[in-house]
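Presented as structure tokens, the chain that follows is alone, the form predicted on its own.
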Amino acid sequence: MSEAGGFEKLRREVIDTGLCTRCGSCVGVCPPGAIEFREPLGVSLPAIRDSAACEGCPGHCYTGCSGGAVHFPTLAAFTHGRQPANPYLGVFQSLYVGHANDEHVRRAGASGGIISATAIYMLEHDMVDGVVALGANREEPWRFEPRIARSRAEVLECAQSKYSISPANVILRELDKEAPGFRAAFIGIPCQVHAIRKLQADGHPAARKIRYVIGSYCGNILHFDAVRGFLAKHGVADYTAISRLEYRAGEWPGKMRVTLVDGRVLEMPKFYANYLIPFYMMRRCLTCTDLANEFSDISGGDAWAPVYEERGKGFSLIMGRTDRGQRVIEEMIRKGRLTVEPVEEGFTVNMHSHMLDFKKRGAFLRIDAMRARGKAVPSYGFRPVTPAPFGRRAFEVLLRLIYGVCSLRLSQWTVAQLPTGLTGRLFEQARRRWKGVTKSTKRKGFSEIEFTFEPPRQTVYQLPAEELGEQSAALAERAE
């Protein structure tokens, strides 16, 4: 690829236009290691140290990017071999709600412990040699980084959701160093998974070592300033005083909890801590259209429904998407590692209808507004063709105004001055009222939306049949 191996094109079309997802792929696939993240606790954007190092590079940093273009029909064909019947959820084979039967694993996770339990099961049953997951940096525990977990203990060290920007796909550089036959599972959020699938379709050797993709639901991620703002609210000015940072600590749904080196513990219930979202959310999340991690083998998230919330302890929605992912779920159920109950498709959509509307309708309204202002927008290869009702469009204008005001430094400083308990209570009350007032607006016409999909594009690479065959045969043998 010309233009310094693709990075200059990446910089011009994606980084400088605000479309970078911070997935980390460009850093992970750079052969000479010339790309790095600048200001990882700030804007956290990739930059190149020496453009001369790009000469002759195949340009995977550009072709594997999840920021500018993710062609959903092509990735659906590559990952699943077919297009989704349900455009909100993507391709799936099964829908369950359940939890890990190991109570320690369940308590360690964000909800029902499904993702951690699956990763541990794969390691213990020799399906993979390592699991890519996010864990706290041991020298800088306020920062999360990807690692290759090779044991139950190491997987549990990486349990729970991390809502700070954490470019997980830089791990591709480490995977590239592993032996050619190394088998990995990858735990990631949608934008990271999009890049992994694009790289697999392009035949990238490190991405090919990923045999299973376990995806979490994701609504948004936050800049590290959210942590600074949380600390400021508690009168702490120095983030290096953090000895441990948790976003979903304790009994479900959990608390944002910061443990300081002097032993003090600062915490706030999850729904109170959600006040951080409008002030510190990465703006690229506003134009993401994938909540349910549609191109994973197995995906999961919180089961947000009163029937499960009332029980406490945490329940997960779990979706088997590919043949190999479905076989793992079935085997874990059969061997007593998971307790699950099937749920209906409509119930599953309704469980996350607020965020599905945010992603599948709201994102396109925001994309159209950005395009009208001459701004760069991502391309997905599909879009809704059913016009949004006037009320929903008016709601979107108000929402953009709120996010715009909250992103101002003055707004961030002001909210940091308010008492901790007061901020949380006010936000939770406002959230409940907001959801009640806007519920009918957001749901009006939502179930009747029709989408148009472009034809899938030809992929350069397909995972060799013998690799899939070996996995399928091993799973079938254990099932018998």
Ligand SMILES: Cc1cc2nc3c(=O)[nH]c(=O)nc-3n(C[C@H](O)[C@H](O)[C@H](O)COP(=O)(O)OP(=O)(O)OC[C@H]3O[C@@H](n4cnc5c(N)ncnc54)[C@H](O)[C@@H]3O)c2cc1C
Second form
Amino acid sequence: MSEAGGFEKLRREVIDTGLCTRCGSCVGVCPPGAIEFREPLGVSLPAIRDSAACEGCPGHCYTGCSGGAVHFPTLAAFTHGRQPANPYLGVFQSLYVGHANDEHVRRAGASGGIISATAIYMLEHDMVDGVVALGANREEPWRFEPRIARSRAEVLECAQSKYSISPANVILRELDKEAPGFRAAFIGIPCQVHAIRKLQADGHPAARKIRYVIGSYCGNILHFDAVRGFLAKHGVADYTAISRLEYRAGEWPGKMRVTLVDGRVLEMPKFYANYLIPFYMMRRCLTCTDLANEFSDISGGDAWAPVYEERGKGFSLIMGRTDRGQRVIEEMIRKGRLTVEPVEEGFTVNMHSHMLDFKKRGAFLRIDAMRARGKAVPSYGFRPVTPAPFGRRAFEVLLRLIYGVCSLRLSQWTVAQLPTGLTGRLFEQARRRWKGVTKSTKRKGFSEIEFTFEPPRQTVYQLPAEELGEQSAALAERAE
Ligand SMILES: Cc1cc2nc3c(=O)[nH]c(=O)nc-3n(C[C@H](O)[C@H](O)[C@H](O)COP(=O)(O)OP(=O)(O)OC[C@H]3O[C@@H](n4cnc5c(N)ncnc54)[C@H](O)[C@@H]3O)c2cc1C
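Moving on from the form predicted on its own, please list the structure of the form predicted in complex with this ligand.
The complete assembly is shown below, putting the previous chain first.
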């Protein structure tokens, strides 16, 4: 692909239009390594060092991008060999709530430690040679970077959710250097997984080294300014004073905790720290429509339900999606690595109904509003066809207004001046009241939404039949 068809196209259609998800794929797949993230603690956008490098390049930076076009029907056909019966959750085979049985792993994890436990299990049982996970940079511990973990200790070092922008897919560059037979598991959030699946479907050699995708639920990610704002509350102006940054430290649901080089520890309970979301959320998350990491083999989220929250410790929601993912979960249960209880589909949707409404209805309302204003929008190959009730649309206008006001520098500065406890309490009260007032509006018509799906597109590469289920293998055969 020439310059006009490669990075230049990406820049014009995705980066300059605000559609970049910061997944990091373009950096990871650039053969000469000519793309880099500029201002990683600022806008964090890819830029090219030398555009001459695009000459003759296949242009995977564009074709594997998760920012502009992510065709859900194609990715569902590619990953699962079928389309979802439940468009809120995606294709799945099993639903459980549970936790890792190893107390150390459970405690290290963001919720039940199931993602780390699965990664460790895969390494210990020689199912993979390495696991892509996100850990703190050793010299700059306020910044997270992907690495290939090869031991239990290395996986645990990467445990927990990191809510600041961290372009994990730059790791494709390292995977490319591994021997052709290298078998990797990949842990990532939905936008990162979209790119991995797109690249796999395109036959990209580094992406094809990924045998298992363990996906985390994701509501949104934050700009690094969230950390600066949090520090400002404590009178700390210099982020390089951070020696450790944790978003889910301690007992579930955990605390946002910053440890400083001088030994001071600044912290805030997770639900209080959620105040950062409207102020610092990456705007592209407003038009993302995948909460549950639909194209992973196994996905996991927090089990947000009073029955689990009251029990203390951490509980995760676990979804077995593909045959190979389901096999691993069943083995882990049989071998006493996980304690789980099956949960109903309706219960699972209900558990995250707020975020599912945000992603499966709200995102499309926002996309329509942006399109009407002539702005670039992502395309997903599916959309709801049931019109949203008036109340839901009005609620959306209010929400956009709140996000608009909160993202102003003045608002960010003002909130940074308020004492931590006061901000947290105010936010928590506002959140509870907001939830109560908007609950019926968000629920109205939610479970009856009908979606329309475009037909899946042909992919270059098919996952080997033995990696797909029987049904998927039959579909793959028919497609040939
Ligand atoms: C940005 C973000 C937003 C989330 N939003 C929601 C939500 O709205 N609702 C919900 O139920 N759950 C959400 N989660 C998932 C939740 O926080 C837990 O990760 C999940 O419950 C699994 O917990 P665990 O204990 O099994 O994970 P752990 O055992 O702690 O493993 C987590 C793994 O994810 C990797 N990881 C962490 N952050 C990132 C990142 N930014 N990019 C790539 N890999 C990463 C870590 O390296 C680690 O390997 C979110 C996670 C993230 C990262």
